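What follows is a single chain, given as structure tokens, in the form predicted on its own.
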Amino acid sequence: MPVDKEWLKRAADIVGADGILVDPSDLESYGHDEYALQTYVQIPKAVVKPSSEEQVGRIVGLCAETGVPITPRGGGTGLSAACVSDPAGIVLSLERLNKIVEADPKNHVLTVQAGVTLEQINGAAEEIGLFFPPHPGDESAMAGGMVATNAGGARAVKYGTIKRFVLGLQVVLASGQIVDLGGTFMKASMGYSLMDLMIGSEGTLGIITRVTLALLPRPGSIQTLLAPFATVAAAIESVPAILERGTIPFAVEFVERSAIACAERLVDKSWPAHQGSASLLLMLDGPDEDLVLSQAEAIGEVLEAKGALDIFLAESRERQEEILGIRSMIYEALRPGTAELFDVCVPRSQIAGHVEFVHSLEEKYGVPLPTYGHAADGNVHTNFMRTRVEAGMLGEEIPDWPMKHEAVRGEIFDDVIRRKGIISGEHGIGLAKRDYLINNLGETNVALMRSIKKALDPRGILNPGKIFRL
């Protein structure tokens, strides 16, 4: 059945008529995710915006019946066009599910609807005095698009990701069914981890719509490090030296300088380390100052004899968030001329080889490749530019840069796999990935992905084509 009028006023009746949008231009900004380039784009046909649990399951119900595609989309932040609709499908838009459901200082948790924002879920948590550790980027990422991501960030290193924090989930499945897993308890093992399954599964699954959330008591300090390297490989190769102290930091980043420069340009502010050619950022916290100071002190030692030029440590917090506001602006001055950010993964003691790889790649295409990313986890992200960076500004258009983008990023991936690494290590497969991921992970495992999938949505209907075809 088309999403037609009959469609539409059936879905009318469950969310009202101001929870359905079909005007063309209500519905653009719901056809792409912020992959850089317009690749992707797909209007969908209609965007339902449920207003409770409850009526998600009746809509997905109503998609089951009649067969219509739905694709689940929470702040659109992510990279791999994995919330673009199916061309005859529709958008299930969670903005509205909105509420904290529960606040638990007692149990450390906190529970949510899938369409809360990670701001809201920070604040909810300093609200009980409590911290939710993990920080993917985008405050404005919602949790329910969090956890069917995986999300990660800078803070992995530590404290792993999103999935580490998951205790429970309410799901709505391919049926329309409402099912919960997990819960507020620390330990399971009950069989399967359907639970488990979800987390990463981009809505091809099922559609999240409640989230309990694991937390943690908040950090009495937080100190940042910042350290110059006149080279990429020197500044990533003094990390294990670091974390053989026995002191984890809970953020460990790599940026280089061409990089920065165009985020301090674009924010009209200085990045403390000009020297070299790239910088580790250091963020370390613990339950007073005068530790997490001896301990920055001691990490500092071990920088300075693995050659980094200087050392800065920001101790108040207007000058960490300065730093980190910097840090976190790459990717938009970056974008106006990006065709992609990859997003790879290898092991730790291979990340200067990649990038050396990398830039290598630069001299043979003749296209700039600012290289940035978590150096302890061992997340790179390059960006493909189809513009020239120079001085921190971005230029004049790079000819035939099509045919390179996809050149470059074939040899990215090839390096990768060669290296024992994975080609998304934060933001998924979507459609952008989806034709790269059986080199990578083998038609076995993918074979088992296709079953499982087959199993949980027998029709097909829960956002098509994305990770893989069907």
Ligand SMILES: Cc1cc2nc3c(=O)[nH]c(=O)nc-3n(C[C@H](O)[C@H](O)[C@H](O)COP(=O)(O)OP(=O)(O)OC[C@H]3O[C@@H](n4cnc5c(N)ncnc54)[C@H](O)[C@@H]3O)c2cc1C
Second form
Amino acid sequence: MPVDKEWLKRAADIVGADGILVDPSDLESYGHDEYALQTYVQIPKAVVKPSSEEQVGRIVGLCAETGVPITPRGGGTGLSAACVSDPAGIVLSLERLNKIVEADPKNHVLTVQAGVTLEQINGAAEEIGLFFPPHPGDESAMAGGMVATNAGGARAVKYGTIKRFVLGLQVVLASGQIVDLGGTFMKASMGYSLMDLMIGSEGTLGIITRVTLALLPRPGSIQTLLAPFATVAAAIESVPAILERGTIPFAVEFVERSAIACAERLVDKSWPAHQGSASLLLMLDGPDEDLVLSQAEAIGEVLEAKGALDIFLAESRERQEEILGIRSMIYEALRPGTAELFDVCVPRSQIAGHVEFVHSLEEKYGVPLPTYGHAADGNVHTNFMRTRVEAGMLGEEIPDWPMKHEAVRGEIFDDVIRRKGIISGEHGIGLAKRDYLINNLGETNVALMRSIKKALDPRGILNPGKIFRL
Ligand SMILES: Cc1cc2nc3c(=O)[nH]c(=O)nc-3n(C[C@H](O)[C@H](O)[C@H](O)COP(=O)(O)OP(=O)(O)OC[C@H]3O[C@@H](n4cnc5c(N)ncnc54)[C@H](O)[C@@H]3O)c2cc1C
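Next block, the form predicted in complex with the ligand, ref. the form predicted on its own:
Below, the chain from earlier opens the complete complex, with every other chain and molecule after it.
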């Protein structure tokens, strides 16, 4: 059955007339995520906004009965065109499921509805004196979306990605039935972990309606170190020596000068280090200031021995926030000229080699490929630019960039696979990377994924075509 007047009336009976959008001007912003190009924009037939878990179940039940494809959407901050609807389908927006269900300081657990944003999660954790470590860069991402992409971020080196913090999920299955997976316990040896199957499934196996998250005690002190290096390879090669000392910083970011220059211009602030062609940004946390400062000092000595041109310790909170503010605006600054932001992940020992390879492509194809990333967990972000980048400014468009884009993407992914890495460390596959998945995982793995999809969603109504073609 198509999404026609009758279908919309049945949906409105479930969520109320104000929970349905059909006006083209309202649908436009639900036709895409933050993937840089327009390639995958798809305006849905309608957007449906349930306001309770039970309403989600009934809408999915209606879709199951009528064969209407359904794409769940959280904050729409994804970067792989994964929350884009099927042409005949609807977007199910979780934005009205925005309640903190329970904050439990005794068990260090927070349960939220799927539409609660990362910013709200951080606030709720702080209110009970606790801390939610995962931090993908855009705080308007929502709990359900972060779980469905297994979001990472800069703090993964010490704390891991979001899957380490998911204790329980409430999920609406393709039939409309609601199930609880996991709970508030720290261990489980209970057969197949259905909960883990949902993490990173990009809305293709079930609709997440509630998330129970583990929290940690708040660190008493945070210190930020910044070290410029002559080359990006020198910066990255110092990382193993830092980790061998036994202190794991919670963030170890490498950034190239050309990318920083764009962010400096955008926020009108100055990065403390202008020497060299790359910087290493390290953040340390711990229970008290003396301890963290002594760790920072010891890491500073390692950085110096490894060729750092200078070392800055940002002691005040304002200075730390200024540095982080510039780092977090790199993507925003490059975005107007970006065709795609890659998020490959290679073994740590392969980062420098991969970045060197990326630079060889800059020369081969004559396109800027500003690169930065998480130096200690192997997650490398390269921006494929369709414009020139000069002195912190985006310049003219590169005439034949679409062909070069395809070629560079293929070469980057091939290099990653040669290095035993993966094509997505944190953003997910969506539509943007689905045709490359089989090369990376092999046919057997993708066939297993297809059979799991078939078992959980026999009619193929849940976010069809994402991750792999059906
Ligand atoms: C400036 C910027 C910085 C970023 N930095 C990072 C970073 O450092 N690390 C990182 O990992 N990501 C980063 N991202 C990407 C993005 O924020 C993450 O992928 C985030 O987890 C997406 O959450 P969302 O709620 O916006 O999901 P959406 O974009 O709405 O959806 C993403 C996927 O999840 C599915 N989905 C959404 N909600 C549900 C649900 N309730 N149930 C089932 N499936 C659902 C969608 O169908 C889609 O497949 C960044 C994005 C931007 C714009």
